[in-house]
Structures are given as structure tokens and as C-alpha cells.
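One chain comes next, on its own, written as C-alpha cells: the form predicted on its own.
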Amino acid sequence: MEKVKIENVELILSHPDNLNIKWTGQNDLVRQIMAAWHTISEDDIPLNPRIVGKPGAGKTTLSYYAAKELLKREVYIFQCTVDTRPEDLIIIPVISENNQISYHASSLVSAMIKGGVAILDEGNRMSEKTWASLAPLLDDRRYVESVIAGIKIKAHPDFRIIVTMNDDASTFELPEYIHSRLQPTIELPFPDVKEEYDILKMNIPFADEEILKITVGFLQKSHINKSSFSVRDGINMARYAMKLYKSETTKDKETAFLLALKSVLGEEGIKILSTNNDEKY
């Protein structure tokens, strides 16, 4: 466990996330993130981009790839929920075996101290009260305050932050003073046919070509019909279809895909599959 002292308070830092994540396609979005993080002079500060898109579109993957592979920084992912409290984002007191209190820095604060990149995943699931604790971090002050530990923590100059947000109804509206601090807004659309195929191929290189093409065709049809089915759903379907086919649960690939589709996405998936569209995909 790595420890640091700030204002005579010892903090135990979180470990960075080391994930086997790859990214392909939509390079313009990567360039937008890198531009937001870029500083032009000593007087400049990085921006705090937010990535908005449907669940499963690849927001976290895109953010991690930009931070780890291009910026070459350690990445710390914080999963936001409706139950996330201000102290969860900053410092959590833990009582040890000898009844001593130790202070554990969150993944966000650990990234601040180490000069890494913090990804606040599904940020618009948090309440306004929780977001309020981050207001000074997201402007030119670049610090957070811990009421529990009684200290102020300044962000390392190399610290960067990015927030992913789902474009759905199960989230909070951001207060305007936070919204104005999370800029630019980068929208992540569903990929086109080639990009979707490349993503599936990259994630499941062992998948059969026919199953990959059937899966991509279904995903493109779902996008045309404004469904929320995503690349993540496609990866799960194609992977399960391959398992069904290779284990000889079914004798042909199309039947394997249909069974995987029904098992993964249910009746809504079957309904999309049976929809007639004039558009090509």
C-alpha cells in the first residue's frame, strides 16, 4: 500500500486500474479528448471533458484508451452510483484492528495526488450534493477538501479527469454550475458497419466470420430502429453464439445466433430482428 502525508495526515492511496482495453475507429473522438487535456502554456489549465452516449457504446473504453495508451498516465476508475456520497469521492475513514483510524484516498484523490487520470464512470448517476464537493476541482482552483480528514488536497499539474455519462432516463440532471465545468461535451454515437465489425473482431478474434457478420447486421438494424442495443450486447451475443456452436449445442451458426440473441436480449431483440427496413446496413 502506497502512503503519502498531506498536512500531517497520512493517506493510503488506491491502486490504478490496469485493464486489457483496446480501441478501434472514431479517432476524431480520441483527438477531441486529447485536445481538451492539452495545456498551451503555464497559465493554461486542462479542460474536463464528458463523454455522452448510450449504455454499452464504449465511453469507458474510449476514455481509458486515451488516458493509458496515448497520454501514458496511470488510470483510476471511479464507478458512480446514486448512493455515492461526497466522502466516497474524497477520503474514507477506516477503523483498523487496533481501533486506530486510517484514511483511505479514493481512486479520484489518488489520481489527483499521483498525476494520473480519473475516470468518473456514469457520472450523472450522482446527486447534486455529491457533485458539489467536486466544484473546486473542476475549475482553476483544482483542489478538493476533506471534512473528515480536515485537509485540502491540491491536484498534481499532470492530473486529468474525464466523466462518462449515459444518455438515458435513469440519471440525474446536472446542476448548471457543474455542467459548465464539465466541458467540452463529446458525443459518442453508435459505430458504423465497418467500425462495428472491427470492434467485434478485435474483442472476439476467435469468432466465426458468418456469426460476426450476422451480429453486425443485427446491430445496424437495431440502430436504424432507435433501439439501445450496443456493441457490448453484440460482443455478448457473438461470444455466446460461438460457444453454442462450438459445443455442438446447435448444428448451424444461424440457429446458434438466434438462440444467443433470444438468451441475451430477449423478446425485444427478436422483435428488432423481424423488423423490415429499407435501409442498408
Ligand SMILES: Nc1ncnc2c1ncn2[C@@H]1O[C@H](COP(=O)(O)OP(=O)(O)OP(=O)(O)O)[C@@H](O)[C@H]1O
Contents of the next structure:
Amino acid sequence: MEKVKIENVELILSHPDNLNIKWTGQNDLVRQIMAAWHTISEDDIPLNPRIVGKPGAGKTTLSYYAAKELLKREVYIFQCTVDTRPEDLIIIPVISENNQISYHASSLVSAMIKGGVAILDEGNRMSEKTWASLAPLLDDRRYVESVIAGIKIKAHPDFRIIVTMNDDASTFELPEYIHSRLQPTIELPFPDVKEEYDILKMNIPFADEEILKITVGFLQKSHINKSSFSVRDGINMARYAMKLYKSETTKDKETAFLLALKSVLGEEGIKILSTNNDEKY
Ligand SMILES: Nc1ncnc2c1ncn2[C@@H]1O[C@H](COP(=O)(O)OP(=O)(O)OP(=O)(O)O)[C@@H](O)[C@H]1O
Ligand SMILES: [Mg+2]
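Previous: the form predicted on its own; requested now: the form predicted in complex with this ligand:
Full assembly next; the chain just shown is listed first.
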């Protein structure tokens, strides 16, 4: 456990996240993130990009890839939920065995101290009250205050932050002063046929060509029909179809795909499959 002292208070830091994440395609989006993080001179500050897209579109993967593989920094992911309180984001007191209080820095604060990258994942699930505690971090002040530990923590100059947000309805409307601090907004669209094929191939390299192609065809059809099935659904379906086929549960690949589609996406998936607009792609 790494410890640091700030204003005489000892903090226990969180570990960075080491994930085996790969990214293919949509390089313009990666470049936009890197540009937002770039600082031009000593008196410049980095921006705090916000990645917006449908569930399962690749927002977390894109953020992690940019931070870890391109910026080459340690990455600290903070999973935001409706129950996240301001102190969860900053410093949490923990009572240890001998009744001593120890202070645990959140992954966000650990990234701030170490000069890593914080991904605030699914930031739109967090309430305005919790977001308010980050206002000074997200402008040129670049610090947070911990009421619990009674200290102010300044971000390391190398610290960067990125926020992912779903554009579904089950979320908080954030106030303007938070929106204006989370810029630029980078929209993650659904990938095109070739990109979608490459993504599936990268994530399930052992998958059979025919199953991959049927899955990509289905996903593209679903995008045309404005359905929200994502590449993650595609990966799950193709993976399950492969298992059904290889374990000889089904006799051919097409049947394996159909069964996987039904099990993973249910009736809505079958409905998309039976729409008749393949000619559009
Ligand atoms: N361009 C890409 N290259 C490689 N893999 C990708 C790409 N886009 C998506 N994926 C894969 O798709 C899956 C879903 O991605 P991810 O979890 O990043 O989506 P998300 O938008 O963060 O979803 P959620 O809204 O549920 O948090 C992952 O398995 C990821 O590896
Ligand atoms: Mg995500």
C-alpha cells in the first residue's frame, strides 16, 4: 500500500487499474482526446473531455486506451453511481483494528497525486451534489478539498481526467456549470462495417469468419434501425454462437447464431433480424 503525506495527513493511495484493453479504428476520436489533454505552454491547462455514446459503444475502452497506450500514464477508473457521495470521490475515513482512523484516497485523488489519468466512468449517474465537489478540480484551480481529512489536494501537473457518459435516459441532468467544465464533448458513434468487423475480430480472435460476418451484418442492420444494440452485444452473441457451435449444441453456424441472438438479445433482436432493409448498407 502506497502512502503519502499531505498537510501532515497520511493518505493511503488506491492502485491504478491494469486492464488488457485494445482499440481499433476511429483514430480521429483518439486524436481529439489527446489534443484536449495537450498543454501548449506552462500557463495552459488541459481540458477535461467527455465521451458520450450509447451503452456498450466503447467509451470506457476508448478512454483507457488513450490514457494508457498513447499518453502512457497509469490509469485510475472511478465507477460513478447514483449513490456516490462527495467524500467517496475524494477521501474516505476507515476505522482500523486499533480504533485508529486511516484515510483512503479515492482512485480519482490517487490519480491527482501520482500524475495519472482518472476515468470517471458513467459520470452522468452521479448527482449534482457530488459533482459540485469537483468544480475546483475541473477549472484552472485544479484542486479538491476533503472536508473529512481537512486538507486541500492539488493535482499534479501531469494529471488528466476524462469522463464517460451514456446518452440513455436513466441519468441525471447535469447543471450548466458542470457541463461547461467537461469539454470538449466527443461523441462516439456506432462503427462502420469494417470497423465493427475489426472490433469483433480483435475481441474474439478465435471466432469463425462466418459467425463474425453474420454478427456484423446484424449489428449494422440494428444501427440502421436506430436500435441501441452495441458492439458489446455483438461480442457476446458471436462468443456464445461459437461456444454453441464448438460444443456441438447446434449443428451449423447459422443455427448457432440464431440461438445466440435469441438468448442474448431476446425478442427485440429477432425483430431487427426480420426487418427487410439490408440494401441500405
Ligand atoms: N474500437 C474498439 N476497439 C476494440 N474493442 C472495442 C472497440 N469498441 C468497443 N470495443 C469493445 O466493446 C466492448 C464494450 O466497450 P466498453 O465497455 O468500452 O463500452 P462502454 O461504452 O463503456 O459501455 P457502457 O456504457 O456499458 O459502460 C468491450 O469489450 C470493448 O473491448
Ligand atoms: Mg463503460
